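Single chain ahead, by itself, as C-alpha cells, in the form predicted alone.
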Amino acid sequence: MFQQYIFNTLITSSLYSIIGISFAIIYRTTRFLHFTHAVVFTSGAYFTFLFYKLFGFSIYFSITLAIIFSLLLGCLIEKSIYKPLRKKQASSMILLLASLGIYILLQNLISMIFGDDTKSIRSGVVKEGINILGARITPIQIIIIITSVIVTILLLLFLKKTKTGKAMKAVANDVELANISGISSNRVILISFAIGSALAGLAGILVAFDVDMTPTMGMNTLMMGVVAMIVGGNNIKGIVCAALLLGFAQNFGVWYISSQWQDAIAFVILIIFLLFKPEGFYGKKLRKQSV
C-alpha cells in the first residue's frame, strides 16, 4: 500500500509540474493570471480526440497536431485579444476577466461540439497496471513522469543557455528595460504563450491517456498547477519541489481522511504558505528601501 501511495505521488507531482511551469511560464512575462490556459489545456485532449477518432490519423500524428494546435490557440488568444488590451494599457485586472470570459466561451464551444459526456482516446482494453516494487502502475503513468522530468530539464535548459530565454527572463524581470535594451516585449511574450500553450496542450494529451476526458477537466488542473507555482516562488525548481509536496500530501491524506477533500488539502497548504512564506520555496524576499 505505502509503495503505491508513493507511485502515486509521483503521478500526481508529475502532472501538477507540467502544468504549473507552463503557466508560469506565461505569467512570468505577462503578470496576469492567464485562466485560458485551463481550456487550451482541455483542446490537447480534444484535439487529439478529433485528429485520431474522428478524422481517423495515427495517434502520433494526431498527438503532434494536437500539441501544434493547442500551440497555436494559445498564440491566437494572445494575438487577438491580450495584446490589443496591453496597447490600451489594460489592468491585470481587465485581463483576468477577460481570460474568464474566453474560457467561459472556449468550453462551452467544446460542450456545443463534442458533447458533455465523457470520451477516450484510449484503444483497446483496459489492462492492469504493472507491477513494480509491490505497486501498480500504467505505461501511461510511466510516460507522465518521464514526460515531467524531461520538460524540466529542457526547459531549464532553454532558459539558461539560449538568447530568447533569456530575453524571457529579462522581460520577467522588468518589461521596460528590456524594451529599452532592444528586446521585443511582445515577441518575447508571444513566445512564452507558444511554449506555455504547447506544454498545456501536451498535459491534457496525457490526463485523457490516463483518465479519459470532459469539457470542464481544464480548470481543476489549472488551479493545482497555479497553486503549484505560488508556492514554489514562480520558479521552475520551486514549481517541481511544490508539485511534490502537493502530490504527496493529497495522497497520503487519504489514509486518515475522504479523498473528497483532496484539493482542499491543496489550498490549506497554499494558505499556510502566503502566510508565513509568501515568496515560495526558491522566491526572492523584496527588500524595502526608503528614500
Partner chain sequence: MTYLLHIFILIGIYIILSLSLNLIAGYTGILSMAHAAFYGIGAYIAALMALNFNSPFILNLFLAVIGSSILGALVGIPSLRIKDDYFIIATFAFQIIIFNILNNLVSFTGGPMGLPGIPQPVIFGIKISSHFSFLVLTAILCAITYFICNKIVKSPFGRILKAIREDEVFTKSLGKNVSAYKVKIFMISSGLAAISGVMYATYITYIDPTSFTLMESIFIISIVIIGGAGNLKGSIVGAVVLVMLPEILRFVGLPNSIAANIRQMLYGGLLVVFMLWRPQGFIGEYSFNRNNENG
Contents of the next structure:
Amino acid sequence: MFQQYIFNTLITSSLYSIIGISFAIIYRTTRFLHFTHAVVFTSGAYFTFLFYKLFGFSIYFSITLAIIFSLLLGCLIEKSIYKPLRKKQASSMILLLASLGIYILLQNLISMIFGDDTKSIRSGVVKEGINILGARITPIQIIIIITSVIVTILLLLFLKKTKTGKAMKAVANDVELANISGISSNRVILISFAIGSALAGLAGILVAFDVDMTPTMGMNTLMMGVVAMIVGGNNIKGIVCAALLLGFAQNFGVWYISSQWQDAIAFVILIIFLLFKPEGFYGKKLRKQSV
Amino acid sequence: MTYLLHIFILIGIYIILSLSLNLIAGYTGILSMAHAAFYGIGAYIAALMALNFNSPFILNLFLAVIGSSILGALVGIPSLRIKDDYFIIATFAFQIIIFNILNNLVSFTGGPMGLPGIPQPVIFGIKISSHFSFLVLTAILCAITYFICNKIVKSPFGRILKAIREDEVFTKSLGKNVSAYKVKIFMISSGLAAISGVMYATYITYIDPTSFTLMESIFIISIVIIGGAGNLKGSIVGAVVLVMLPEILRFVGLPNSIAANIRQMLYGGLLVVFMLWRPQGFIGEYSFNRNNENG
Amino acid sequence: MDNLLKIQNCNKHFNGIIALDDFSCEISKNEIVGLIGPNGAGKSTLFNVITGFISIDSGQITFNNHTITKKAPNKINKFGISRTFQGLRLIRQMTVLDNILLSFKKQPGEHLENVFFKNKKAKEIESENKRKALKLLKDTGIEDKANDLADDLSYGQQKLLSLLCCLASDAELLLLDEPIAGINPAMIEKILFIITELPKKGKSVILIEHNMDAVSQVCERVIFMDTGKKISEGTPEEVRNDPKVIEAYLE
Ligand SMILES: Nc1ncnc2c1ncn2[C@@H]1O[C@H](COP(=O)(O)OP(=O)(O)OP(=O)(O)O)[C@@H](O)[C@H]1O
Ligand SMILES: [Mg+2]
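Coords for the form predicted in complex with its partner chain, given the form predicted alone:
To see the whole picture, the full complex is given below, headed by that same chain.
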C-alpha cells in the first residue's frame, strides 16, 4: 500500500510540475495569469483524439501533430489578443479577464464539437498495470514521470545556456531594461508562449492517456499547476519541490480524509503559503515596497 | 408569460449579485472570483434553516446575510496581505474550497444530490409561491440592495473606496485605514450576495453545488465588467444583457444540445471583445487599467 | 523652543544600500526647515520613514511626545503629519473638489453606520467641508477647476492640489517632497507663498528641494544630508558655505 502511495505521489507531482513549469514560463515573461492555458492543455488531448481516432493517423504522428497544434494555438492567442492588448498598455487585470473570456469561448467550442462526454485514446496502449516494488503502475504513468524529469532538465539547460533562454530571463526580470538592451520583448514573449503551450499540450496528452479526457479537464489541472508555481516561488526548482509537496499532501491526505478533498487540500496549502510565505520556497520577494 | 416572469426573476437575482460584486470590483478595484461562493452560502444557510428548523423566511434571510458576511471577512482579511494576481488566485481557492465543502459534506448539505423541497417564503403571513409574487419580492429586494449600494457609493465612505481603487498609498497617507475599509466592503458585498442565494433557493426550491461554481463566479464578474464597473446602473445593464441575450438565442431555434455552449461562448466572446475595445463596459467608470504599483 | 518632531539615530538600508545612516534631527513648532542633498541622499526615504510607509531598522521618532516609530501610515497622519509625494500622488480619476474633500480628517460620513443612520450630522459636516474646500481653491485661484478631474489639471496645478490636500487635512507638520520641481515660475511663487504663510497658522514644514534659491527664500534653517547622514545644519548661508557640503557636491 505504502509503495502505491509513493508512486501516486510521484505521478501527481510530475504532472503538476509540468503544468506549473509550462505556466510559469509564460507568467514570468508576461506577468499576468494566462488562464487560457487550461484550454491549451485540453486541446493537446483533443487534437490527439482528432488525429488519431477520427483521422486515423498513427499514434506518434498524431501526438507530434497535436503538440504542434497546441503550440500554434497558444501563439495564436498571444498574437491575436494579448499582443494587441499589451500595445494598448492594458493592465495585467485586463489581460487576465480577457484570458478568462478566451478560456470560456474555447472550452465551450471543444464541448460543442466533441461533446461533453468522456473521450478515450487509450485503446491499444496497455491499460493493465505492471508490478514494481509492490505498486501497480501503468506504462503511461512511467512515461509521465520520465517525461517530466526530462522536460525539467531540458528547460533548466535551455534557460541557462542558450541565448534565447537568457533573453527570457532578462525579460522576466525587467521588460523595459530588456527592451533597452536590444532584446525584443514581443519575440521573447512569443517564444515563451510557444514553449509553454507545447508543454501544456504534451501534458494534456499524457493525462488523456492516463485517465481519458473531458472538455473541462483543463481548469482544475491548471489550478494545481498555478498552486505549484506560487508555492514554488515562480522558479523551476521551486515548482518541482512544490509539486512534490502537493502530490504528497494530496495522496497521503487520502489516508486521513477521503479523496474528494484533494482539491481543497491543495488550496488550503496555497492559502497558507500566500499568507505566511508569499514568496514561496525559492522565490525572491516579488515586489519591492514602492512609495 | 410564466417564462418571461421566470427570466425577470433571474435577472433580479443577478442584479443583486452584480450590484454587490460591483462594490468590491468596480468601486474598490479588487477582482474577486469568489462571489458565487457567497451566493451559495446564502442559499445553503437559508435552505438548511428552513428544512431543519422550519424557521421563518425573514429570519433565514437575516442569518444568511450575517453568515455570508462573516465569511466575507474571511476573504477580505487576506486581501490586506495578498495582492493582485495572488489575491485573485486566493479567491479562486476560496471559491473551490467552498464548492468542495458543499459537495463533500454529504450528510449536511446533501452533497451532489443537493437539497430538495426547500419551502417557499412566507412573509407576514403571505405565502410567496406564484411567479408573479416572486417577481415582486425579487424586485423589492433589488430595490433595497440598490438603495444600500447607492447610499454607500455616494457617501464619503464610498469616496474612500474609490480612492483605494485608484491609489492605496495616497489614501493611506491621508489617514484612511485602508484595511478596515476593505474588510468592511467585503462583508457588505458578501452579505448582499447572500440575498440572491436565499431568493434562488426559495424560488427554485432545490439547490445543489453546481449552481455555485467557479464558472458562476466568472459569470458574475463578467456581468459587472460588461455592464460597467464602478457604476451601479452598469450592473443592472449587465445583468439584463447577459441574462437576456442567450434567451434571445432560444428564439433563433438553436438545437438544445449546443444552445448551452453557444450561450457560454457568447459571453466569453463578449468579455474578450470588451477587454479589447471597451474595457470600461457599457457605462462603467473604471476599467481595471491600474497596473498595480501600489505598496 | 517648542519641540514638535524628534528623530533619533534612525537607520535604514535596502539590500546593502544605506539610505539612512544614524540620522537625527529635531523640528520645532512653527518653523520651515529645508532638507537638501544630492540625488539618492535618502531625503525621500526619511519622509517615508516618518510617515510609516517604510519601517526603520533602528532608531526612534517622536511627534508631539508620542512615539510614532512603527505606526501605520494612517495612524501617523492622524497624529497630525501630512505629506506630499515626490512622484505626485493624487486620485486622478476624481474631481479636484473630491480630492480635497477626501483629505479632511474626522469625517462622520466615512463611518459605515453614519452612511445609513444619524446622517444629518454627516451631511452637515460634508457641506461644511465643501465650503472649506472651495475656499481653499478660491484662495489659490483654481476654483473654476473644482469639478474637473485631477488628471485634467496642468502639472503645476496638480502639485498645488496635492499641497491643498495637505492643508485640508489640517496637519501640524507638513512634509513636502519637491513641491516646486518642474513647474512654471508663476506657480512656484504661488506655492512658495502658501508655504511661507504656514508658520503663522501654527504649522511646521520640512521642505525637500533642490532649488537653493527657493530654499533660501523660505527656510530659516536647512539640513544637508548625503548618503543617509546629516552632513551639515544651519542657516541657508551657513550650509551653503560649509566645506563638507561643498566636498559632498564635488564628489
Ligand atoms: N523602496 C525602496 N526599495 C529599495 N531601495 C530604495 C527604496 N527607496 C529608496 N531606495 C534607495 O535608497 C536611496 C535613497 O533614496 P531616496 O529616494 O531617499 O533619495 P532622495 O534623497 O530622495 O533622492 P532624490 O533627490 O533623487 O529624490 C537610493 O539609493 C534609492 O535607490
Ligand atoms: Mg526624493
